[in-house]
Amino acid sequence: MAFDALSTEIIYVLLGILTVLIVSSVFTFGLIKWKPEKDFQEISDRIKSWWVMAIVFTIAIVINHNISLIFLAFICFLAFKEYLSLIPTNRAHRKILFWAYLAIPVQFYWIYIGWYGMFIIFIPVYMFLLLPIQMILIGENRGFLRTMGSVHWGLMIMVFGLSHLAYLLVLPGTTGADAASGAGLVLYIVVLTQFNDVAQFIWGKAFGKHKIVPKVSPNKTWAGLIGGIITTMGLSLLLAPLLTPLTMPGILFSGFMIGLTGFIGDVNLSSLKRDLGIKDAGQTIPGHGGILDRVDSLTYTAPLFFHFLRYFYFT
């Protein structure tokens, strides 16, 4: 799928997005200047980051098909070996990772001969019964049940669940001459969920009071998560028309879905940072931390969207 194979309504929409980021840009530039004793660095390294991102899955989707599936895989590399890295383990039993980082390779063959199958079974059913037999043989019994546990989790997260994403490329359906389709269903998926994060930011900071988890994640408010859902779910009556087959009810729900599910996608990453005592899982996009804190909605909502997607709309 090359440039050129995108419809009209991508265009628009990466055009607007990039819009967005310069009005964005420009207003948080002005403020700094009109009002230089306030401090609006975390504004201002957010933009920072929505325009990686915006960089980041824009080349995903726009470029040559088998690239952008290679592109997906490598995002999953990231997440997974960013998440490793936070994860104390026996050194004994670092030799299984070897294997565990295999697993995306032949997830994303699976997913480039489209191969339904075994792309929503390797890493459930055959990983999670294949890696204890290598810890066995390596005879290191302390910290068994650690390491497979944050392994296996790290593998459904980070890679089966990031991986949907590239699955929305070769459903039955977006291929051939509508190749355009399958662009389009990710970015309205990673486009809704980072907006959704935005939202809730925002609504959060302007009107939260009441904390929903205050132990996992003190700046998540009721305000921000419904004040996130309803414009969510508006930026999806905007979005879906253009770029997804969804009718107004699925429209409806998968903003719905996308608003709901982000937020426990996040707070999901931020029980385990809490666990670990960390802030961030790394520094790579600046403003936002890591890999992981950048897609850690999208673990949550890339495999559900795409698997009401597949129900109800490409059976």
Given for the second form:
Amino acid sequence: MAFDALSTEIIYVLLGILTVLIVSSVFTFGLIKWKPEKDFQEISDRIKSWWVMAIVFTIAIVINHNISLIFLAFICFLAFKEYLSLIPTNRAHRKILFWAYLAIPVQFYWIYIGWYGMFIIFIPVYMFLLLPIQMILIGENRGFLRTMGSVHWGLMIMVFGLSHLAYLLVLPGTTGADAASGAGLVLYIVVLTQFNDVAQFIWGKAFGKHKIVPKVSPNKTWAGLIGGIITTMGLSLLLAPLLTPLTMPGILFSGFMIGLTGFIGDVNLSSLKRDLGIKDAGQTIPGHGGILDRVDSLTYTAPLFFHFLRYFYFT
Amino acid sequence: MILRTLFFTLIIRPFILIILGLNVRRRENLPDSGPAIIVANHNSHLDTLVLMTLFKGKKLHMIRPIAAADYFLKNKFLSWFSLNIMHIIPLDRKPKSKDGLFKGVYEALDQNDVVILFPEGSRGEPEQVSRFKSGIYHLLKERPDVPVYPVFMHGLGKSLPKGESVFVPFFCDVFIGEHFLWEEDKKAFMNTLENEMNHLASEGSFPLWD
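Now the other one: the form predicted together with its partner chain, given that the block above is the form predicted on its own.
In what comes next, the whole complex appears, and the chain from above leads the way.
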């Protein structure tokens, strides 16, 4: 069942992404040639990384449904590992982290078998109630709240939240045309969210003056946010008919929601980084920082888009 | 040799790359060939494995970790594994006399191997650097031209500390410094070593682990 997900519509979108990448690479190459006195290292690193991410993501989403699930589980694992490596942790509570990691394969098993009821309560209810039992068995009370609070917050954001991306794959079904539409939904939310990040960045650089939350993220401006939302709504008009069953009000609402909540997801993790006193969450992706720096917006957009879609189109 | 290649290619490299995850700074500072000594802080059994994976292909076979004979030659299986797969140079931690103590190390250095040495002597408390022992000074007295490469690692003691059997993944930092040479003055040499390691450690901002 290879290449189940390659519908004509998805191929159009992939060709579109390819065009955007080629144009940005040519543009950066031109900048480096014309203005050799300026340093474009970071922007050029960024675009190179975009190429790698786009290729890896495309391969993972397009080839086969199971590979897509494993890939998304691995992204959750990387994000969660990056988070646990950044936060203060308690030596006596190492085992809690171990059990928290195990929640990832279990959560993705529920997705694999399409058990929605379990998928939606496993981390918020069962992990939430089970982890303290392990804490009690360890018997180290010092730092109880810190460990429980930080581990479960991380599970909610990086495993529960991001795993909604994977449930989009099985929401319509897993074979033939259904598989294509599942992959299309993932493509839609990921492309729009990442595009929105870039659009907000560019609008902010070009016209940004008034800061929204200077204490959390000094580079976020109203011009960036509003320009980004409008641009993202524009792209949603183009992509939604190809990739989703959305109707006109739904298309506009989803574009607006992704623009706004992508911003919130971004500053939410900026708050965490400020609290920890760091700028980037890691060094995994050259020019971007860590995995968390790239999926921050998705931690908000993925679950919100999923529930919007499920409520209005799949029940 | 073929078993060592297989063990590292099929098990250790994928495990360290995928499950653990390394953040290596200045990989280009590592020696291309021996004789050389790599000194590193020691918090976990993973330390040696991680240092060995920094060397690819044929270079893997020139890496020789110095390891405690009393621990790694404890029984037949461990001894076979340590000597053949890990390619260790066994060292007597409580020698009756100092004569010939470093014989294995000199043999390795003389055939252009890269020797890994943990100057703390044992793994100690996780994520804390204990005092460096002066064995390395005495070792290099007879091979003063062999360069010393300092490496600082963080996170492995959290992943698999001494006395724990449950492995917990963390991203691990590996900072590689500039190599330096042995000095006649013991205090000066030990100071250089300590300063290099402190300098490397200060590059990272590590979260609290208490």
